Amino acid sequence: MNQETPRVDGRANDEMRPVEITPGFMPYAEGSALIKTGNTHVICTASVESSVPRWMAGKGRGWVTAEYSMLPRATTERVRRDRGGKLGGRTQEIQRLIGRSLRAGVDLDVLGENSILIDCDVLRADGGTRTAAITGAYVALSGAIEWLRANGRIEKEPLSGGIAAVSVGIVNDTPMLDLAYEEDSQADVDMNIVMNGAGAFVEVQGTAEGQPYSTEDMNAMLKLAKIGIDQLSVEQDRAIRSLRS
């Protein structure tokens, strides 16, 4: 493989874009965070409701779900808003991914009959919006959990470990970490990987846009993803500690 392919922003192939997570960004939400990964910026808010969906009522378990949207000018061209409850296929796919990923890090029995609704709104998009949303949403979720504990709504810690996500791919035969939009748009392989704090996989979404990829390629991308998620976990921990200090 060609390991010398230059990247659009001069990064090394195993280098993340600068990451910044600001917890408590939305003062009226029980939990929130603004996450910036390069030029991708996402606001994540967590709202607590003292109820669960009807199909879960009376079971003593909680629920975590997510919604995702992109502001009309988050990209170079205006994106139409979802209207009348009719979500686009991409939007539905992403918000289901966010919800599944977060639930993998929560003991719903400990949460009790409380729901946490996560809203992820993309302010600026430059690749990796769904992975940034998952990473920031976990910090917002942690803030909401702390609010529940501080208000006597739960006693034990329901979070079982961090949840973070990153994009990887193959561009010009070269595995790369944390693809910016220009790289993603020309990638031969595009992959989104979600992992927990123990380094186990929660979800792997990988697509060959052209030529199928090999086991060697897969392993190279998984290795890069682990590098990136380790860095994201450090930033998450820093943000969460500041919430609880």
Contents of the next structure:
6 protein chains.
Amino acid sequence: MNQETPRVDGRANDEMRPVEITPGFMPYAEGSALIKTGNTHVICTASVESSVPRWMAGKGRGWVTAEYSMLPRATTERVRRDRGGKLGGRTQEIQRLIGRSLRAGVDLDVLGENSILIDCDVLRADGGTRTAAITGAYVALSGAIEWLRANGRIEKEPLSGGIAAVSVGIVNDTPMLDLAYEEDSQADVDMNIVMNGAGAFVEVQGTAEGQPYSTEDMNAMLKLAKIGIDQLSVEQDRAIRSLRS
Amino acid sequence: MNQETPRVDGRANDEMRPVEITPGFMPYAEGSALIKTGNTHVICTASVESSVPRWMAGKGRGWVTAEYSMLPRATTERVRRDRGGKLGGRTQEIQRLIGRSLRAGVDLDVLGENSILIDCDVLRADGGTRTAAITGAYVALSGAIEWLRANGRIEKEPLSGGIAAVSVGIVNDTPMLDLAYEEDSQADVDMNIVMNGAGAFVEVQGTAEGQPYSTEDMNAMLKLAKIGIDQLSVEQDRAIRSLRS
Amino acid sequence: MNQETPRVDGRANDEMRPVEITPGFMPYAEGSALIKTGNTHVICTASVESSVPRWMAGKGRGWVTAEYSMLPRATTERVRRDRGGKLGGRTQEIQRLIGRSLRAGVDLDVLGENSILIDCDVLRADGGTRTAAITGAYVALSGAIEWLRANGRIEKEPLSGGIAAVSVGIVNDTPMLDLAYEEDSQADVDMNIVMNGAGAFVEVQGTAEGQPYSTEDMNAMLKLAKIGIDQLSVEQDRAIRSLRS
Amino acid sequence: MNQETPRVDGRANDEMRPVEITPGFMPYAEGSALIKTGNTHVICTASVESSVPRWMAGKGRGWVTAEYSMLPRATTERVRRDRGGKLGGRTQEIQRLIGRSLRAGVDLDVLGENSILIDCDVLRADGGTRTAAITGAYVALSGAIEWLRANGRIEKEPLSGGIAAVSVGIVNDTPMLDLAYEEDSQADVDMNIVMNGAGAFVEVQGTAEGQPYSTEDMNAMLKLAKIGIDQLSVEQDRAIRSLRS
Amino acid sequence: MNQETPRVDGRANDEMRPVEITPGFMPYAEGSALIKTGNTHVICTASVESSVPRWMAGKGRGWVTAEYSMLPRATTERVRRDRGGKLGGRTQEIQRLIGRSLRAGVDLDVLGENSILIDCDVLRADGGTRTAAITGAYVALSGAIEWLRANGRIEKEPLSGGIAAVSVGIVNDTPMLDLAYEEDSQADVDMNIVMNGAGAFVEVQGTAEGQPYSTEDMNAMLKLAKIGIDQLSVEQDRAIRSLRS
Amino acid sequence: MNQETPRVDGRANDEMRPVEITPGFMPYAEGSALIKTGNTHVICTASVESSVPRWMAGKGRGWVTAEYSMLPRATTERVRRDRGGKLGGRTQEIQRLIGRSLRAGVDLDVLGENSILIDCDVLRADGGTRTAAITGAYVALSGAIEWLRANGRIEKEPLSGGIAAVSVGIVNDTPMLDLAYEEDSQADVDMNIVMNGAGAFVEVQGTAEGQPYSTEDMNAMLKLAKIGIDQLSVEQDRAIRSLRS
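Okay, that was the form predicted alone. Show me the form predicted in complex with a further copy of the same chain next.
To see the whole picture, the full complex is given below, headed by that same chain.
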């Protein structure tokens, strides 16, 4: 492992890009946030519905789900909109990941028969859009929970500690935190990690794009991820507190 | 005409909401702008492709077309994404209107075999999204034309004077300029007008939602539209000049 | 403006093509008509359903909507059927225009919770199919209303005066009434106008295909439209009276 | 077999409904016909394209295919248009049957690399629409072949004798020719038979809707079919001759 | 008719390929069978649902329907899965044929408001997949009926005698029983015949792929079919009895 | 961690279900295998095409991709076929995982401009279908590579060591290897691991369905996975060798 490899933007290998979370960015939504991680910018909104999908009705439990999309020019090459009958495989994977990750931070029984639909729309994409979406979505979700409480629709706290996500990877044989697009496209391993506030794993997805990786590599990446998640949690807390004040 | 009818936001009947155009808002696109008209905010991008649709290939002419979409929480009630196989009728009408209007301001022969695809994504919707989209799209289009020229791919000027659009309508028997959503939903007549820089009509679409309207009503609305378009043209010029400096 | 420009078929600029409306053309439908305007032939049927779309149920109001289609060889080149998942933009625009125009002539409260679905199928197309469809559809609609009354399902008259439509345009700098296909394809301006029996505007849609147009041009076209609509109203009345006798 | 069973419309069991074929009904198509069999009316057009589907290109052979559709109010209850992504199973079966039947009457090698697309649009439906469509389509096809010859695009005769079709069935234990809708809906057996001019079978499709049927029943139905086809061939010849004169 | 024509695999013209039916092949289904006819192998399952489609609810009658699919490499060239919005015409025809044929062997009133959905999945295809599917599906259906009886959900016997199917055809002017793929692809006539246990016809579908065929040809093919169906019935009975023991 | 927890089928926590791989199961495919892991049975086929997808043509590299499907009654409740326009998110995720995993074991440059399409069809599902699919697919892939070599279309060996996959999880606080369906549905953590023959990770996907998990849990699961993969590799080798002999 070569700690001297210079990164695209001069960061240290265990350094996140600058993170900025603006809560309440979309004023018509019950909860929302704009999250910026370097040049990756994602708008997250949380919409409350006082019902649940048909297949889970009548059980007194709530539901949280997500949709993900990119503006066509979030990227340097225009990307087609997901408008055909077939929703792209990548989009579906990301949507499922976001929804699953957030549900790991919510007590659906306490939520009652309410649904929260998270929309993540990428304004600008420079790597790590799915992890930024999860991190921002948790702030939007907190806003929606706050709204439900303010409107007397829930009483207890359904949130069980924060959910945040970060990407790590191995580039030029070097484990790195928070890959930018250019790094990601050269990475041998690309790993997305979702953790809760207590530092336990909610989801680990690590793919060898080039060379398969060893247990040692994995451990190095998991350590980097913890560093990033800790920083993101601080930013999330700050954003959520500002919502309540 | 009753000039005393108070408007939702206290404006005079011939008064636009505050207009603000930020060119270059989407840095990865060849041309872009964020346009705000009161609480209606639309991101417009222009993407250049060095080819044309198959049905018009080999004629030496270019093409300009548009897509329109709203973020789900651009509105107070969440609106579903246009993801099914069927693209909604309203969306298609708006897309066709934007593309047709912009083409009226471009000499496609001078453009050569290049396509410019305009994306209009509504961040926030408070009435008049399609007219704001046209007005902002013209600035994005100008940026893309500038880019083509800077890259030596066109020589002559294909733009033949600005294209801008505004809504007018009749609310409580009173003709009004630039309807906000609440006004629009009560209007007897809703009219969208697209003009070029010389004050000639590119498109007039006037629909009686309630009472059919007289020739006199129509003339009053056309006059208001001219007032609005003149103001929008000034803002467009300012934005375009700032792009070139 | 050059009044001497000879038209394709020798008509005067303010002259309609021969109009012929055959009510009851489709005997299985509650209301129907075949309308011929020169070589543009459209079958219009009105189907009654004793329910309304879900989103408007329980309000005691009715609904009128429309579908539009062309037989593949209504035109000189075969046109594909609208069978894919995506309904073409042009088709959707026309369908929405027909439905909206007819609703402007019906008191939906008087109609009660009944729906009338208008089908417009073009047998032969020589320009002006959408305006012919609206004009013929009103006769079909009248037949269906008559049927509802005869079957004791409505008591008062929901129709508030006729709805008819015509195209006008500017060809070779000359405003002309009722454009045939060949004229339409060379027109600088193409305008579709829907009026009610009292001569008020229900819908005005004017598009500059070539040169943008002046207020003077618009006024000239609106005058021509009035001439055409007056003639169409006479034919509609004749057809509707023959239904009742 | 009970020859006294009275039929819906007083016909004898071996009697066709009145048949009327109007060639050239759709003037913009290369070939066309309106066929009426009692209250079953079908518009058939034949469109020529100077190419073949990709999978058969370069073999010097032609292709004939068909589409089938009903106007929504061809029937007493409105039928939805085939507009969704899924084309109904019944529609597909009929289209495939029409195409296959016509190809049995054409020498595709003589046709050369030309395609003929047959459109069958049902104006009014009272049973036997698919067989009427085949019979009428052959006249439209003949018109298109004539057009190809007149335009010097084929030299030899690709038609190898007429193709016509008729329905037969067993209603109340009685074999009957040319079932009207009311008979068809009560039939125990419903059989569609396509024959060529020489009286040989091109297609036989017999379905027991109620009781399975014996070989004797089948033979009785085949005999009735021959009677009907002979009469249809006479009408086809008359129509085709009138085209050539 | 030339009895000496040697067949692909040395069979006599009136000889079936070896038939083998394994009941209970899919242990999670209420009824199932694997049928092998030479190299044509089809898995048939029957799934019971205690409801019927909406359009027939409340009448106390049951329903039987079918789906048909091939594994992509059931054939020597890979065939695409039916995954697009459009289900292929061939697939729909076969599904409809299987469902219709089985319903001819079931008293839907005795079945009560239960549905049985038959799935036919072709593992290997060497001609005659649709007829093998029908023959095997009847065994799966019998298993599901047995299951309904064992679970006390029906009392009387809804099955009215077996349903089996076989293909026949004319190859090199010779009528043949049970065509293998290679024979089928050279056949002048291809006929699928479905019969019940009493030897009456449920469905006859005969298509002239090459030369149209005479009444004599038809009679020869029907006789061959009877020979095949008799043999298949014996195999079905054996399989069904083994289920009950 | 409680090693005494009895498993559903009496296995030890680090014990695989019986594994059986039958190569050449689908004789018409270039490569194939049936893999059984307990009651999970998957048919895998590999189809060779002498071209690559358009987006990668002309680079001299090959491609490997996969499709995954379940027979409707692979499960105790019937599952709908993926036939609508929308391919389910779960299906897409699995297909992408299979394709990506196999590509990690192939040198695409050595493969040349050939595509190998893997089809995985689940006959019976009792947990772990996606991992069984990957393991079986590698055997099918090997068969196809062998076929390419035997046909002189590749020279060097494109396979870089085996790819196999297994599921692990935490059930009742106990890490377990190769979860059966009943275990999987109660698991707190469900992890799918893909490794190459050298014991390096190709893909790790671990999801907390219930409680988030610690680094210690993860390490325990990774160790179990290694045990399973080693056993699967032995079975793969045996199957592949039998292909070559």
